[in-house]
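The form predicted alone is given below as one chain in structure tokens.
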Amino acid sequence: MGKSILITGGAGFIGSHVVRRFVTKYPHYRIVNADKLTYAGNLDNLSDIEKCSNYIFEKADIVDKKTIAALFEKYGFDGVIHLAAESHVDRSISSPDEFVHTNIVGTVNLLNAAMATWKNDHSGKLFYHISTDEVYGSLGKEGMFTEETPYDPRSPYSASKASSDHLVRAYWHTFGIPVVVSNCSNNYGPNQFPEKLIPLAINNIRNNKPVPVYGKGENIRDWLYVEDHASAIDLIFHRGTPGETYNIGGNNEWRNIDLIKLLCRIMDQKLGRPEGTSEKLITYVKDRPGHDLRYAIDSSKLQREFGWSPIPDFSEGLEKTVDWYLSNTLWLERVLSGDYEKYYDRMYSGR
């Protein structure tokens, strides 16, 4: 066995495409998937390579000191990508702590258990750390976010991600612990937990249910499909330079009611609705507080150092999305659980 490879929150969405990704392009690695299943984390998102020689799941919370450290000795791993981190900008401005506890304190863990077991010999040793743009604020309707932005969170959420991704850029420089980070705009595509954007309206629209749009959907976003991530992911985990950081964006910018109104358009035409029927399901709910104008990322900076490119049409990531959430109804029956239930409630009722 070549490289041992740890990927945290490997279970979760983007994690689980890196995860497979991983196991069936490099069957020399062992890929060692440590996820503490939360609502978000799903094991039947790996069901097809679960009994792959080179690939071990380890049910591990990453908030847990001495788990962690077990899990470094027991594998020595020459490389860590570390996705494990609650995401949802609405469960932060409800839950705060548990974003401090598992993006900051959690992250603090495996620097430190890298550190441990890396010592003095960082030869072919990687501490890959995966962000989003969140970090760097709000834009206006020009520019981009660049590698040189300046951080300027606005949600518990993205600040909790910012402090992580200082944390492991002091290693780096405190420590000379071999480190890369990379900043993603919003992601879509298969496995998605249906508290998202996307797959939230696809499966209301599936349900003849009201499809919440915040504010007046003026909120513009850039998207970025999921399978592209982790190609890009694979890239710079093998190719990028210790210290450096890498923005990863779809190229792909929308505001969100046009968005929907796609979406609204491709299922019609899937479900075979009248043209108009799944729109009229859309209802403007309160807009939540911080929530930023526009996300841009420029990612000049992967694609000309590593020929990386996104999908380039979005139409066509979509269509593939929806095609494959209307295939998997069972799966999304499956986490549809009652706690979610009770968590939409609470978002979205009264708004």
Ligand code: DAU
Contents of the next structure:
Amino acid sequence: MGKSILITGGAGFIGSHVVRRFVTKYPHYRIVNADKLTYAGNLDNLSDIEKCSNYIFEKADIVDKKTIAALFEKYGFDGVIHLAAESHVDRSISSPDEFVHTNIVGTVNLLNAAMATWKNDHSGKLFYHISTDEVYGSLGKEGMFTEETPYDPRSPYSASKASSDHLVRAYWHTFGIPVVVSNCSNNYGPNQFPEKLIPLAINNIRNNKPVPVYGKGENIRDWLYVEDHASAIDLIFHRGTPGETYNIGGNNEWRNIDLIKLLCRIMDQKLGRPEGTSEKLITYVKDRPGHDLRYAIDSSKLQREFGWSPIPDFSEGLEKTVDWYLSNTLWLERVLSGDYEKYYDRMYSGR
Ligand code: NAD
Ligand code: DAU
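Swap state to the form predicted together with the named molecule from the form predicted alone:
Let us now look at the entire complex, which starts with that chain.
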């Protein structure tokens, strides 16, 4: 058996793509996916690999110190890829507390468990923390976030992620725990929970429901296909230098309104509706409080050092995403009805 790797949040959107990639590409690694299975965690995302002999699922809350310590004791992890988080900005505005618990306290619990397990033997060990470009704040019309951009988080979500990033780096500087951090732009693709812009819009268009656009729709995001994020994580995990930060982005900036209009055109084609039908569903709604205007990532360090690059064609990625949602309507219905949450509660009650 090669490395023993803990992936947290592996039942979520990005985590499930990372788990699948590692389980299938590295059969000699033992991959332990620890996930609390909140509303955003869904084991259906991993049904194709759940029987692989190098894959183990553990239902675990990273806020629970004892559970995390016990997992490290049981599996003696060499590496951690930490994705578990509360991830939705709007939810962080309505209830910030959970973001503080999971994103900050949960991260410290993992760092402490790694430190207790690894002691002073750091050879072959790595704590890889997955973060977001939102920690850098909001850009005006010009410029891009680099690894040197000072932190300026503006939502409870980004503040909690910034705090966890600082703690991860503090454990490197103070205790010598080998860490890497990556900060990524907006992901899209299969398995994203339909509270985020792209899957929410696909689902609403499919059901002829209004597509809510916050404010004037002029905010800009830099979109990256989720598999490209997973491939960057793979490279950074294997080749990243401890103590370093890597920015990951799609070099693919879109105003929300332009993105939604492109999606409407794709949906009209896929659903065989006359051109212009879906655009009529666009509805401008009250803006998100503190809504960051623009994110744009400079990922030249990652490209230069590891030869990484994202897929060049956004409409191709978007079409693939639309195709996935349209052929996985059962997944959507189950996620939206909350059926799977009830199922997990039953399945794991008493454990
Ligand atoms: P997600 O919300 O889809 O999934 C989060 C996962 O974490 C879920 O499976 C959930 O059950 C699990 N989880 C939540 N709280 C937990 C806890 N206390 N203990 C154990 N597991 C818990 O999130 P995502 O979009 O896949 O994001 C994954 C990571 O990537 C996050 O750290 C996020 O900040 C970061 N990120 C996301 C994006 C994006 O566009 N989605 C971009 C950059 C960075
Ligand atoms: O930049 C990386 C971040 O991207 C990640 O760290 C977060 O976890 C992830 O949720 C995402 O944050 P955003 O807030 O950018 O994503 P969201 O899909 O919620 O919104 C994208 C943009 O679309 C944003 O400007 C708000 C707007 N929006 C969103 C929703 C849900 C709408 O106009 N209407 C909507 O209904």
